[in-house]
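What follows is one chain in structure tokens, specifically the form predicted on its own.
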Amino acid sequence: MTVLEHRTPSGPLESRWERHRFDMKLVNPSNRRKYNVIVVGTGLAGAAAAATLGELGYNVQSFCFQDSPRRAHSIAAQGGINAAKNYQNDGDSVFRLFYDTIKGGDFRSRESNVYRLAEVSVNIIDQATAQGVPFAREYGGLLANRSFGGAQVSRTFYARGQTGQQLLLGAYQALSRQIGAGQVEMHPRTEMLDLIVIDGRARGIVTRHLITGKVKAWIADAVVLATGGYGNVFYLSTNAKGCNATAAWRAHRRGAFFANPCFTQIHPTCIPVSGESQSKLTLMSESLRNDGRVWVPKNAEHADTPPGKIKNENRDYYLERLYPSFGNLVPRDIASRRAKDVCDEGRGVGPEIGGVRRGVYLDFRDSIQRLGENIVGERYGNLFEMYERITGDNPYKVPMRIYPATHYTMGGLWVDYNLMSTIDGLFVAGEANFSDHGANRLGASALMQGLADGYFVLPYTLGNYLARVVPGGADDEHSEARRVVGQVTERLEKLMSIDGSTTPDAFHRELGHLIWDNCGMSRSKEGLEKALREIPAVRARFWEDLKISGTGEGLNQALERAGRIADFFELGELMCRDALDRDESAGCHFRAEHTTEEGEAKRNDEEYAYVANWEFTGVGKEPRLHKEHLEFEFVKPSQRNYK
């Protein structure tokens, strides 16, 4: 039975990182070159642990399914990352940013590993400085920042609309670096398919060749998964199209536990469904809300209304009026919530699709006529741009329409302090591990984790784990690798066997159905236990009536998009099951029966008050649960209070 250590270091909170690292075992540099390491993805976390570790002298085989590692994900990141540097003078400091995020996810999460976090931000942004990410600037010359929701002070650093493509940009060219000087090796267009584990120790993975269809074993002396989240498990998301859990579940199924898998966040500024035959949804970045009042008609009958002709006294204000301390920059989640609640009462804008209208305004008249409209074109012009693009309003003449959708998952595999997880040399970086957020993350904390796990936390750690192996001792011919591919050649020729009738992505968007009505915004025990009946059910018709053209001897998408929703109903009924068992509500997961008079989210910490870690048993059988009980010696749980 797997045994859940945490090694979290004790002691004062300050020091516990500095004492960790002096703690750790050291690989000498003259013995790295022996050591080879597979890094699984390449957004921030991913690329700046392979040039990382590369630039360390160890021997890295970097692997990606777009074609370039510029593509990946982290390149749609909009509005900034956040780093305890207090330019501003406002009283920000590493301790509140530690303590805003420990608050924001609702007590639900480590506070060692947020506390270094924190801590790690602060380099971050030197870091990127000096690779020469184009970070906005005041008119002195220093760095500029702005706020985020759920704080108080200015800590966001940001390169207009476009942060996450700067710093990856930034990871890119120190990767490329590494890339030429022979340290890394990239193999674009290669989809991890699984875990290869020997001995109790992960030793490899499985690929498949996107263009060639070939698939093939790989050997390393560890492995680091940065693959991102699971939000299209929802069909509908923020994420690109090609954002999948497979990688995840694969090592999930080989014995690393899947951590809070119903953590997911909604995010409040989205623009909002506008029909069934859409296939993703576009992001408005957080930082429009710094300068974009949000707001709804007070009286269902001027839902119709031009909203420049509706006056002020008919507008609700609604987050500024609930929450007057913090107004529009409430935390992502109590947003959502509240976004939903005025258009469940029939006061939303925009066309009514299902009988209801799911829009809110976000109006930027007020801050145009205030600081003028060259300097809010300065501050979002590039995200107003692609506004009136994919909408064809002018973001400067009418308000923006938004309204929650699907954007990060906070659960994902669980890790310990050194990133590594139940799997004995399965190193999990970035969005992909479970580790810093809790119930509920910030905005602009998720490239702040990516970066802070590649460049500083997993050189270290992985170092650690490396300095007490042997090299070497397995190849791609070894007997459990030839056993994995065998297992996903047989696979993949079952899914092109079934010659059936529906697509993949129907199948998808069946099941993206399912969990975003009774696994979304709100949960119920009825909602749950509903789709825990029907998710198997569908589940089933799909290994019945998939239909899959082509062959797999090359370029097949629909293979590859089956593969990933194959892996996502068995995602999907997991994070069913968690909401279930998790009889409480918690920042993004909100369950009905637990609320407060105000209508917000009801902790029940004598009994939740944990890290909830599934073990995987089988398909349809009953997962293992295990708890990490979470200790809070420096910020006290109490309720959240935003207003």
Contents of the next structure:
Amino acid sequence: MTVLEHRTPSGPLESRWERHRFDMKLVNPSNRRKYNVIVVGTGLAGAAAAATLGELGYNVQSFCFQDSPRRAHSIAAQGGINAAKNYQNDGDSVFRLFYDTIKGGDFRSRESNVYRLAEVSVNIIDQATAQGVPFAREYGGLLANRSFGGAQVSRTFYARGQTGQQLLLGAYQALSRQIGAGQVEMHPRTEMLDLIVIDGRARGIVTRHLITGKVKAWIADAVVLATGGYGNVFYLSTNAKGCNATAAWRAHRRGAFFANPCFTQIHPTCIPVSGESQSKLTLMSESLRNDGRVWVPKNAEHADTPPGKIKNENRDYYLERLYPSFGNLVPRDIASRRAKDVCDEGRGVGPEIGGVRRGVYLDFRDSIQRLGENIVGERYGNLFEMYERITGDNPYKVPMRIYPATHYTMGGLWVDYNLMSTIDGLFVAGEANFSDHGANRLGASALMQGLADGYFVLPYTLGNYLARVVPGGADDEHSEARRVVGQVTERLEKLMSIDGSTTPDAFHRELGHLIWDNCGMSRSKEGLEKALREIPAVRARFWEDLKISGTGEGLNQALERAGRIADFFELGELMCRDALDRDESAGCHFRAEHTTEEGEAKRNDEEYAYVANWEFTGVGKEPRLHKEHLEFEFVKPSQRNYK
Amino acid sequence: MKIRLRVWRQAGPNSAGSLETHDLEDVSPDMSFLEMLDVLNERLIEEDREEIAFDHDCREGICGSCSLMIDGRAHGPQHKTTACQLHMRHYSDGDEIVVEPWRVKAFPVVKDLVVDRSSFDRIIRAGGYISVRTGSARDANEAPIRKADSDLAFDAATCIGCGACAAACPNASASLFTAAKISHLALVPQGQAERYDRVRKMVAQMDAEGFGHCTNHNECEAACPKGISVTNIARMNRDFLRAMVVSRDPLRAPDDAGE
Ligand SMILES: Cc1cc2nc3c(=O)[nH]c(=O)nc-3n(C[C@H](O)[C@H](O)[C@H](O)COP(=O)(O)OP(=O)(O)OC[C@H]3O[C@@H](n4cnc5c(N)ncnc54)[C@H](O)[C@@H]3O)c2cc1C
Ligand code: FES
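Moving from the form predicted on its own, what structure would you give for the form predicted in complex with the partner chain?
Once more the chain from above appears, this time first in line as the rest of the complex follows.
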């Protein structure tokens, strides 16, 4: 079996990154312009990487499928970004952020990576502030913090409920500066549909221009994928509609291992499903749990009673009851599962969907009494407005109704300490890689990871790679580039020509249901085996009965969706396979067979303290598993306890 | 409820366009406006007709992708709400709704309801940033910023770049968009070094893109889904004037007191 070289340095934890940086090769400033780098994605990870690499003097080609790099999905992040600044003097430190992240991830991530993440977190805040990002401030003019799901210190920096927007605009502006300076060439509305590997090295990508339909090869000395997560495999999720796995999946098919695909995060506070035509779910920032109290009626017969009329003694503040020390701030996986449990018991609220009421209250009554409407409004006003726009209810007057929804994917392409995948020269950053969050991501740490990767890790490690390779030596006329262009074109033509009777979205909904029911908040051997039987059947039907109208020549959004869904079918199957292999519970991966006496996730460190890496062997064929064993030198794995 | 949609169809930038009528039978009040278009699009595909192209992504009112003129109003009737956040409960049975793309010279139509807003990106590229090299920043708390200034900067920075301001403006001006970025960066101390250079370059780019001039109709503020205030335009104009004075006298440092 291949041994995965994760290239993690040894020695004292605190100095590993610094030493590694020293050990890495540098590219002489005057040589940098000889190198071309492709960066796919303009979210926090991609924009930060492209801007920094451009600034260093490399020639960068940047791609996104939206009409502007500023619209990458990172724009939607609400709650905040963590950093171990300890500005609040409440006992935070790099080590504590490291520790919380390892523990929050239920001991399924690499210590060295996570420590580095915590270490550079402080630089991110400095960088963003210098760019003009308007983080929240105290009256004294210094930066404000709040505590965020699962943390006992206030280390989260935020910009009202629009932290992702402000951070992304900072990175987008830095990127724009490099585009203006001619260091970065920007290709919006251009979707990567395949990876070009020449002599074992990632040397380029094949794209389709979404307006002209033109398929084209791009060649470079290295390729970075910062293409985000695959949460939309569930159809309904909090992700933007365009989020997809195609770039990562196509790279996987070309030899990049996919790590821990079953580690997907369900966020506890989203607006519940309201009907059949629902196209996405809206997140209500987790920060609301700082001042909102979660409850359901003690008795199912109160489901239809207006919440204000239900007396305190008839309310079950179940998180506060079960977890007295963390209360409403327990980590996401736990809050989500408990919400599902009370709804399964029949104590949910709101309309019945499929015979069950899937909603719990998130109530601000007590905070409004304590702090006044003004202060609550200042903290959450825009979220309250958003809630009201969607549901028609006013959260100042009636409690919100929330329910868990798919939100984030910890799994992704496997990378070593340098963020390089199993394909030489293919780097993966941000949500698209698997690296830092283990089996469960803590709130406010995805923005941190995206920017850490993009600003502070990749620019060094990519330089180290480039220093080892001779620039150039291939162009878009290379036989391999032409071959891949041919394959991409053929696949697009195939999708257009099926001419069946079922729309792409109908297939997507069907797949989503299968994954949500069997590989969602709770998983079992039986359900996973069922899904593994059914997904290939639906996938086969997709390739026989898909219907798309129009042509592939110009803008055709149905064709775009169909291509992404085709890849979701294959990825969905891999998720279920991974979930079945992992015969333990860990973080968000909850196997019904493995619970503690209190009903919490029960890990099995003896057998499963590994990263599961899957090698593609063909569609419908059993993928090959490679294990990267995780060592814990600095934090001893323990049962998470949030009581 | 029943809704009659009259939707702009246009095959490409150089084709003629026209309104096409579609009747929808069971629109639920809980649906969003875009979900209604989704339902229509699925039906069109089933009928082997091309679906209606429209931009959208986050569907949460933050990415700025959606860009629909609904009954002649940018993003439709609801104040401070993007088209993707507009819900059908604001309509009643039997309503007829006209849906068109942004009508702005500097946003050419690509197809149906999709327009090309790359002119906005070029305005930012011209100077809508603070030049700070990665890794060179000092500690974030070394320079306190008055909360009031920071809040004001945020109010401008909240722009989602959707283009509703230009679409709503009788002159198709991009002043609110441009002024929002200029204000954001002019209101924080980090933005001072490039302040006057920035305003000159960005205003020049805005003009070069073919956007119209601002003649104080204030329709932009009314249409802005984030409620960005036209006072930002006044700030941009003041800075622009000062920049002109400064550019004539290289030794004179601009006086920023009072901002
Ligand atoms: C509603 C919501 C709220 C969130 N709130 C928080 C929060 O408060 N704090 C926190 O830390 N995290 C939060 N997260 C998570 C966080 O926002 C994301 O994990 C993070 O922004 C991902 O950044 P990224 O750069 O990896 O990818 P993205 O921002 O998703 O960017 C992906 C980029 O890749 C491009 N792309 C994708 N596929 C292709 C292709 N095939 N070809 C060309 N381009 C492609 C896209 O155009 C885009 O530019 C939130 C997530 C959601 C959904
Ligand atoms: S789709 Fe993102 S703002 Fe409307």
